[in-house]
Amino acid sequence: MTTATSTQLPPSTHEFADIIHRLEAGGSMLPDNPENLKQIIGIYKAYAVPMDFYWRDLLYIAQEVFLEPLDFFKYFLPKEYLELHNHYAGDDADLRIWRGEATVHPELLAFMEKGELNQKIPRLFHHLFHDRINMEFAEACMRSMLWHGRDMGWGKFDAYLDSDEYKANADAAIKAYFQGNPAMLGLYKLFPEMFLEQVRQLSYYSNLGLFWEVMAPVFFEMSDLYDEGNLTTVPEAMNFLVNGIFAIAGRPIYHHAHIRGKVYEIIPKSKGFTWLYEAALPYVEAVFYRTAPFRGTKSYNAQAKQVPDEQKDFHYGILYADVFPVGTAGIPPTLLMQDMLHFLPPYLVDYYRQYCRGEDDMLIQLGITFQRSMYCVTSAVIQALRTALLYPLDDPNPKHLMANRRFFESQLDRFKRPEARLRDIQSQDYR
C-alpha cells in the first residue's frame, strides 16, 4: 500500500519500524490476516457477554449497595438492573451501536440461571460453588484505575475527588445513607476520611460501569458484522473502534447514589466529565499498560526491587502479560478468562481444538487471543489520539507526516521493554 508517508518520508529507524509503517498506512499493531481477525472478533464476543454483567453490577454497587458494610449480596443483580436498558442498544438508545436488545444478553441470562453445573438451583448455591460471573476481575480493574488515577494526567475526574465540592456531596450522601444509625454515624465522625475514601472508590465503580456500558454493545456489533461478512480485515475492525471512540467521546461520566428514593449527585453530570478523557484513556493506561503485580507473582518488599519505585513505570497490564504464569488461580486475568470461556463462539472453539494441548489448555490460548485483541484496541486508541491531536495519515505536508511518525514512535517506545508482547503477536506461532 502506497501512502503519502511512504513516498515523502525516509524509512523509520525505530526498533519497530515495520509496525510504525503499518500504523502510518492506517493499520494496526496486530498484523492483518484472517486468523487474527477470527481470533479478535471471537474474543470480543466472548468478552462482551460477561461485560454485560460487569457494567450492570458496577452501577448497582455504586448506586444502590453504596456503603452497605456487609455487602454479601452485591454480586446478586436484582431484576431492575438485569432489565436496565443499555443506552447504546435497543430501540430507545441514545445512540444505537448494537442492533440487539437493550436488556441483559440472553446468553448471560441463561448462564446465570444454570451456570457450569447446568442445573437450575438457587443463585446462592451457584455463588458458593463459585459458579458465576467473576466480578472480582471488574473490581480489580476499578481499583487499578483508582490507584493510578493521581499519576496518569488524563482528564479532571480524579482531581475532582479531592475537591471541597465532592467532599460536600459525599458527606450529604453518607449522612443520608446512615440516617437513623447512630453507630455508623459515630464511626463516620471518628474516621471521616475512611468513609470518604470508600465513596471515592464507588465513584470509580460508576466510572468503569459507564465505560463498559459502551464497550459491550460495540463488541456485540462487531461480532454480528463479522458473522454477516461485513467486517473482513483487522484494519476494518480497528477503524470500527476508532469511529466508536469519536461517536461516544462526549458521553457523561458521573456518580449518583440512590438512597431512600432520592438521588444524590455525588458527581453531577453537569461537571462535564466525558467518556473519552475521564474513563476510556485512564482505563487503557491503568489496565492495559500498568495495573499492578498480581499476588504471589512479585515481591512487594522494597529491598527485593521487584516492583518499580514509580507508578509510571508499572508494566503489568495485558500488553505485557506472560499468560502462562498469570493463568493461575485467583489472579484477575484468569478470572476473566474463565468468564470468557463460557461464551466463546463455535468457530473460536474449533480453532482452539485445532491448536490447543487439550481442553485444559484452552484458558491459556484464549488469554493469548485476548492479548492480541487488546493490541488491536490499543492501536485504535493510538490512531484516535493521532486523529485528535495531530494530522491525517494522507496529509501532503512532510512536516505534519513527521510529527505523526514521532507520535507513533513515542507510543511504541513503551513496548521496548522485554516483557512487552508486541514482538510475539507478530507471529501466528505465538500460542
Second form
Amino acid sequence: MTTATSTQLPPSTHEFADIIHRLEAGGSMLPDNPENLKQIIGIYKAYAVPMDFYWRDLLYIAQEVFLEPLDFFKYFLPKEYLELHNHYAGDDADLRIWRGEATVHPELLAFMEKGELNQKIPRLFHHLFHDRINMEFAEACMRSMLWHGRDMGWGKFDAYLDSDEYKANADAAIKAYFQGNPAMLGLYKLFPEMFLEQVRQLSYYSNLGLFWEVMAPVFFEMSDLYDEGNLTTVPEAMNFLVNGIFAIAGRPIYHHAHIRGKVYEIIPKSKGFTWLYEAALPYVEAVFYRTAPFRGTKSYNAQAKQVPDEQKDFHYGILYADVFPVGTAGIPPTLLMQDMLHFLPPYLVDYYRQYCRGEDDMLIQLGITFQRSMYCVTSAVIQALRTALLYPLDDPNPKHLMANRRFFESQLDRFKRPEARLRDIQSQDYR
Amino acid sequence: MPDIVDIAVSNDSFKTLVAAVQAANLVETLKSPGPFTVFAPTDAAFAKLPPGTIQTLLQNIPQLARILTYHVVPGKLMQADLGKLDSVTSVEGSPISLDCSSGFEVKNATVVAADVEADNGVIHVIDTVILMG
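Moving from the form predicted alone, what structure would you give for the form predicted together with its partner chain?
Now the complete complex, all chains and molecules, led by this one.
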C-alpha cells in the first residue's frame, strides 16, 4: 500500500517491530504467503458451515425456546429456522455479502440429515450418538461474553441489561411466557433475579446469533472469491474483512422473544445498539483474547494463583491457546475443531495429509490453521479500529503516523506474554 | 440568523449529512433553540467510509441517529472554548477528544472551517466522520 511510512518515521523499537512495520504497510499479523492464504481461507469455509448452524440455533433459543425449563430439544432446529433468511445472503438480502442462498447451507443440511454415520436415521439418534454439531461451543462463547460483559469498556449493551427499562421488558416477557403456569409464576415471585439473569443470558444468545449471522456469509464469500482466483494475498483477505466490518457496523443488535404469536421486544432495535460496538468488539475481546482458563491446562485452585484475579488479565482466547492438546479432556476448542473437521475443503485435507501425522492428527493441524486465521481476523479488527479512530496509512502528517504506530504498538503489547502465539504463527513450521 | 439546519442545507458540501439528518428525524431537534455545537462532516468525509456503511445505517434509523448525535455537543462552544479542553461529551454519551495544539483537530478529524455561527449554536466543519470508541 504505502512505503512512505518507513521513510517518514524512524523504525519501531518494539519487540514486534517487524510486525508493526507490516501493519503500517497495510499488512496483517499473519505473514503473507500462498500457504497461509490457502490455510486461512480453507478454514473460514470449514468454520462458516457450523457457524450457519450456530447463529440459527442461538436465535432460535433466544427467541423461541426462551425460558423453557426442560430445554432438551433446544439443539433441534425447526424448519422455520433452517429456512430463516440470512440478512446478508440471497436475493432479498439487506446488503448482499455472499452471493449464495439465504437459507441453511446445503452441506450443513446434508450433515444434519446423515451425519458422520452417513445414514438417514431420526435426528434424535444422531444426537444421542453425538453425531452432530457441537452447539455447546457456541454457548461457551456466549457465556464468555456474558461473564466478561460487565468488565469490558466496549458498547452499552451490558449496562442496558441492568436498567429498569430492561427489567420491565423482561418482566413482561417472563409473565407472558409462564402465563397459566402457577408453579413457575410462583417461583418467579420468590426468586425474580434468577429468572431475570436467565433472560440476560438469552439476550446474549441473541447478541452472538446476530453477530455470527454476519460472519458466516462473509466467510462463505471469501471462500468463493478464493476459489474463483479473486483473492490472492493475505492482506486482500484481511481487507475484505475490514470492509465487511464497516459495511455491517450499523446493523441493529436486539433481543425479541416470540411468545404465543406475540413479539416481546426485550431489547428493541430502537435502542440504537449496533453490530460493531455491541457485538463485534465485545466478542473479539471476550472470545479471542479472554474466555476462561481451560479446565485441562490450568488449576482453579485459589492458593495456586494460576488464574488471574482480574478479568482483564484473562488470556485464554484462541490467540493464546495451546492447540496441541486438542482432542484430550478439558480443552474446550476441541468441540469446534471437531465441527470444522466435517466441512474441510478437499485442498486442506490433502494439505494436512502431507504433514505431521497426516490424517491422525488432523484435528490439531486444523486447530493451528484456525489460530492463524483468527490472527488474520484480529488484524482486520485492529486495522478497522485504526481506520475508524485514527488515520489512513498513507497520511502525510508524521504526527498522525506516529499516533497510528502507538496504536499498533499498544495492540501488540498484548502479545508480549509468553502464552501468545504471535511468534509461532510467523513460521510455517508451526503446525 | 439562520439555524444549524438552514446553514447545512444552503451549503453544497453537506448533501450526505443533510440527507442523513432528515432520514434520522433529527431536523426538528437541530432546529430547536439548543444551543448545540455540531461537528459537521462534509460529503468528502462521508465518501471516505468504506462501501455499504451508509447503506446499512440508512436502513437502520436509530443506529444512524446514534452516529449522528455523536457529532453533536450540547452548548455553543467556539474554537477558543474547545482549545481549553481535552475532550467534550457528545449528545450520544461518548467522549470526543480534542487537540488544538497545532491546528484544530477533533478526534481523528481536522476542522477545515471553524466557528460557523448559527442562530442556535455553532458548526465546525470536519474532514472525517468521527466514530465512538
